[in-house]
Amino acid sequence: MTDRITDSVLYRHLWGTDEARAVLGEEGRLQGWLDVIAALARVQAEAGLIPEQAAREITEHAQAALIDLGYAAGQTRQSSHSMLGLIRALQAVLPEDARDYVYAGATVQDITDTGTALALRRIGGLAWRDLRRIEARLLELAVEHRDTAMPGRTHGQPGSPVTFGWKAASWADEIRRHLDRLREGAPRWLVGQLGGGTGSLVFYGDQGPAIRARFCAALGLADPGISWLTARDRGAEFTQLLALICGTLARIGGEVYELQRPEIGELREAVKDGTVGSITMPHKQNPEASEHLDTLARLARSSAAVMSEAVVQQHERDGRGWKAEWVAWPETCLLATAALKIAIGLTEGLIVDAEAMRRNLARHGGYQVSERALALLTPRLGPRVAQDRLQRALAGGRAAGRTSSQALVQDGLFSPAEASYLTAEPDTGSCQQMTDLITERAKLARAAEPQEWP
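Form predicted alone: give me this chain's structure on its own.
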């Protein structure tokens, strides 16, 4: 049994993905650290600091499956050191002549920070893949519903008409910006850490920078150029991006949540066979996916905020903020990967009811024409007078039960022919032009970028 509901066998699918847990769970985390320890040993052997045979033995035995976790945990508690238990457990499976060379000239942060960079590369790759899949679906919706008119809404109230394709293009464009951020951030985030006690690399003498560069290269990471033991902006930036991604997905989910309400009925989540909306009210179809995206976004923002707190550190090493990252960093990653997976299902199964959109435009009596009417009236009367007279005419017309066309001809604001023209069809302005621009721009960007990150 687990203590945390996010790790519960019953509910864990709601708070992370198996792919992410393979990276961030106990075995994945330990294997990442062991990979770093092995790479360090190989580079040290190349520099003549440890025997080559010892480096080969360390590399061969640096496998999480060979580690006695119970022994490692006991040694961690006994030593009160966060890495010594793992070191001793690795030493226990090594030939005697290689044991002394494990972890030579390294610190906990050298191993864990570099291990986090390796994990970040894999989590970022999952995010890149899933964001591109979501973007592709949203672009399909944008093209398919380029001309599907629907009520635009501001402050929860119907305003000037828009098209659903334009709305989907807006979502896709926001996803594209997150892809841009992932691409731009990779060189900053995917760097190794090798600094020793205070970051001075004094253990390695004048070979320090060269050894660090070879160490990073051995793991496919960039050389940071300078130790970053208390410079924690990299992890904070990445998790803030994950929180932003979750926020975007929650924005999409929130729209589905609202527009699925039966009195609106413009969008609807697909329902899998066997889904139960309510045990006590069997008629209900709850917006489970879109609702949960909001929950995940709230939690992701909370964990990302802890990562921002960790940026404030002192001197050359400070365990207070750094150790908080051990909880907040994987938590944000798990939440984000869960959100991405749910958003894929939501967008790919989304049901769009164009007829309901048309009905909702009609049910407001055409009064959403007011913005376009104001634009036409302004040159005649001036902006302030036009706004005042139009607002009074429309308010009076609605109170009297008149149609918008009838209200527009009140007080001679428009001729009957002009009013009829204005209200004949929903005027969605430049929505189609903007949709075309975004879909074409995204098409070009997708063709020019790799399918895998970084």
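Here, rigid core means the biggest group of C-alpha atoms that superpose within 1.5 Å across both forms. Remember, predicted model here, so these are calculated numbers, not experimental data. Positions refer to the first chain, counted from 1. Compared with the form predicted in complex with a further copy of the same chain:
Residue displacement note: residue 47 has its CA displaced by under 2 Å between the two forms (rigid core superposed).
Comparing the forms between the two forms on their rigid core, the Cα displacement of residue 407 reaches 2 Å or more. Fitting the two forms on the rigid core leaves the C-alpha of residue 69 displaced by under 2 angstroms between the two forms.
Could you switch over to the form predicted in complex with a further copy of the same chain, since the one displayed so far is the form predicted alone?
Nothing else is written out below except the one chain.
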């Protein structure tokens, strides 16, 4: 049985995707490390440091499925060494003649940091794919609702109208920036690590850098140039990006959460069959995906912050920050993949109630007309007078329970015909133009880039 609720049989789907778990879970983690150990053996064999046969056998047996986890665990605890349990468990399944050649000259971080880079490639790939899918959906919404007027809201209060397409375009544009960041960061992140004890490569004599280069290449990673056992900015940057991505998704979720209030009713999560919102209050439909995006963003920020703190390390290895990374790095990744998956469901199923948006624009006397009215009055009266008189007219009208149209006429600012025209149709300003600009820009970027990362 698992202990962390994030891995609970009942709740695991909320805190990570199966795809990410396949990479970062016990088996995926060990397999990643075994892949690195096998690659190291092959490269050492090529360099004549260990027998070819041993490297072949190590490669063949370096399968998580073959490892006796209980034995590995026992040896880990007995030795208090992070990697020795796995090494001994691998040796236990190897033929006698290959056993000695496992993990020769390596240090734990050579294996785990390189393993993390391999995992990062897969997690980054999932993020790239899912972000592009979300972007595609948001662009669809932007196009579809290019002209769907709704109240803009600032400080929670309705203001000048916007369009829902424009809102979706703003989300898509933020996602696009995350895609840019993912692309730009890849060369920094996808590097291997080989250095031995203090990172000096002393085990390999003169061949150190050459062996490291081949080792990285064998795993499809770039060569770092220098050991980075305590240079931890890479992981911090990556997880901070994931936390930012979660933040963006939580922003989208928050919008749905608020606009799904029945008093507003402009957006709504799709509800799948069988969902029970509340047992005691069976009429309720809760914005569960939306609110969970916020939850995930909080936790992702918290984990990413641990990674930032871990940038400050001492000397050539520093277990304090490094072991914190052991937990925080995969945690951030798991949370982010869950957020991406949930955001896909949310955006793809999103129900947009254009009628409610329209209705809400008309509510409360249509006072969101004010900015447009100000624009029209400004050339007539000058900005200050326009502002003062408009403010007085609207405040007075509101207090008296008039519609904005009545208020504008009452105060002599507009003729009834003007006022009626002014308030008849929401003026969404340049929302449509901005939406077009963003969707066009995104379309070009999408066409120019690969579907796979990196």
